[in-house]
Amino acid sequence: MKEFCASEIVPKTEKLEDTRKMPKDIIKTLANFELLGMVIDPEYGGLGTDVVTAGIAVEELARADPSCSIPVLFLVGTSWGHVLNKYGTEEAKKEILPKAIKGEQIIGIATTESDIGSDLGSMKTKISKKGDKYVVNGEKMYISGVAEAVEYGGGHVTLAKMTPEKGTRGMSLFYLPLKDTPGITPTYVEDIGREAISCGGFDIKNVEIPKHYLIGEENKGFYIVHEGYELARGLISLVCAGAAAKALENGIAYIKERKAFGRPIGKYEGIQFKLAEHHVRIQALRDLGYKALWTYDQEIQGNASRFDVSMAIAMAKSVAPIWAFDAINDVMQWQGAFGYTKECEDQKAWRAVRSFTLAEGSSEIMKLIIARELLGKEFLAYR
């Protein structure tokens, strides 16, 4: 991965911030190195690896791409490709997964709405039966990869209410193609970071999808969707670790050379102590991230419970973006005025990791999960 990223990824990242577009050749480069199908079963063209191996890949991608756009493309496709691989119908898997693995289509996730984030029970999007098809109405917003799916092809694993009176027990999960789909109207917003992976949404008006696009059983989508989110959260932890580690390397090189009052600023304790603290936190973060993904793998093998996974993932995700942001922020501080310019590559990572305090479950939600596992469900504040 290190060699691949150095030769194939780093040279392609320089213009991502300016073009604000994920080039097709980057997607094909990932596909050619068999990264887009790592966790997918070999019968559909994937490698069938464990998710820890996917963690290794995404950590190195984050070190190579300070904007974290490419890691986001990778982790979203990996997480929701895994869900489709595990719970999708045979017909859907044969239709969708080989194309995604080859980089011909992308797979995303769409649960968030304009005023609905982690509170999925308040979602307004609905799905209903119509003969041998389903009909979907609603809207999704703040979704990654909308432009890529619309332009290159692909779709999003989507959650909607099927039996509203049942609350979260009445939600279904399904695959929703975006390109050339009647009734889909995309819209886009401009994030402050992660420039090369699009963010936006889409209105869904009387969109018909075939029955085989349902993922899992009807009214079981709420439970399935959390498996995808937990995998994404574990991968995000290692994105944060990789981005922060690379920034810290940049910072070390700088403080060894930059002089103030006749000596390198790396000699000052005020900087040395911060450096030591951040190094320890990044190493601890890597340990938390890999333990979280290892626990996820253990559940797949039948050796851990869903609650074990939720706890391990939430522990890693709760601190990952915060520790990474603090480390990158100090690296920028060490670089003085240069650190506040767009010539400084660390500012790309600074803006990118800030998003992960929100994406795939906010830091506050992670703390609620940890507290729930420590105290019991009867202590949930929202029940």
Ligand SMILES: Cc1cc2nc3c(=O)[nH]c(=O)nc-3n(C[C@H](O)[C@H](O)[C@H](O)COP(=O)(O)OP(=O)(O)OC[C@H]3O[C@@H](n4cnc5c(N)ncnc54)[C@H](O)[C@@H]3O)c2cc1C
Contents of the next structure:
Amino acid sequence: MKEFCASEIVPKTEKLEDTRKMPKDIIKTLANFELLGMVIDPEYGGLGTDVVTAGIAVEELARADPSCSIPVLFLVGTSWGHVLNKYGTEEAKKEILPKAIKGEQIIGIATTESDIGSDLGSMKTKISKKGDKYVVNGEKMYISGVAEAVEYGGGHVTLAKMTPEKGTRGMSLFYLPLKDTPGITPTYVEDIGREAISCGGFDIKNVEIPKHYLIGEENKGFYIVHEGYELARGLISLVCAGAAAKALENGIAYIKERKAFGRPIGKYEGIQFKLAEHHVRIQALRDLGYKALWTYDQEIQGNASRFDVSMAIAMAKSVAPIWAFDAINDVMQWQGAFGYTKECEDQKAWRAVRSFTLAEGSSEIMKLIIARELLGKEFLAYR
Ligand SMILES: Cc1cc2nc3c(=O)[nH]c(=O)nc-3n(C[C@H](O)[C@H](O)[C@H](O)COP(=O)(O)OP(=O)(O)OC[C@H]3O[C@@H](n4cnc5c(N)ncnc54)[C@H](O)[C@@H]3O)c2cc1C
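For comparison with the form predicted on its own, kindly provide the form predicted together with the ligand.
Following is the full complex, with the preceding chain placed first.
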């Protein structure tokens, strides 16, 4: 991964944030190195690795791409590819996975709507049966990878209400292709970071999907979607660790050279203490992130429970973007006025990791999960 990133990724990242859409040649580059189907079964063209190995890949991608756009493309495809691989119908898997693995289509996730994000049980989008098909109506918003799916091909693993009176027990998960789908109208928003992966939404008006696009059983979508979210959150922890570690390396090089009051600023305790604190946090974050993904692997092998996974993942994701943001912020501070310019590579990472206090589950929701595991479900505020 280190050699691949140095030769294939780093040279492609300089102007990446100007694109507002992942360049197709980067998707192909990832596919050619067999990164787009790491955890997918070999019968569909994947490598069938464990998720810890995907964590190693994404950590390196984050070190290579300060905008974190490439890691986001990777982690979304990995997590929701895994969900399709595990719960999708045979027909859907044969149709979708080989194309995603070859970089001909992307796979994203769509649960958030304009009015709800954390509170999935209050979503408005509905899916209902119509003969041998399903019909979907509603909208999704703040979704990564919309432009790529609309233009290059692919779609989003999508959550909607099927039996509204049952709340979260009445939601279903399905694959929704976006390219040339009648009834899909995309819209776009401008993120303040990770600009090279698009963010947007889509209106869904009487969109018909075939039955084989259902993922898992009807009305089980709320539970299945969390398996994807947990994998994504674990990978995000390592994106944050990789981005912060790279920034700290940049910072170390800078404070050894930059002089103030007659000596390198790295000689001052005020700088050294911060450096030491961030180094410890980044190492702790790597431990938390890999432990979380290892626990995920253990659950796949039947050696850990879903609760073990929820706890380990939430612990890592609750601190990852905050610790990474703080570390990168101090690296920018060490660089003085230069650190506040667009020339400074670290500001890209600073803007990117900030997204992860929200994306794939907010920091506050991670703490609710940890507290739920410690106190018991009867202490959930919304029960
Ligand atoms: C860059 C980016 C990319 C994204 N990509 C995707 C994507 O691809 N697919 C997708 O479906 N979504 C995506 N999202 C949306 C993301 O999942 C949501 O932003 C997130 O779930 C929070 O939902 P919300 O923004 O609606 O905030 P809300 O749920 O409205 O919450 C608002 C604030 O209140 C806090 N809060 C809510 N409930 C509680 C509580 N009980 N206790 C304490 N605090 C609480 C939240 O933590 C948050 O800080 C993306 C978001 C960003 C920023």
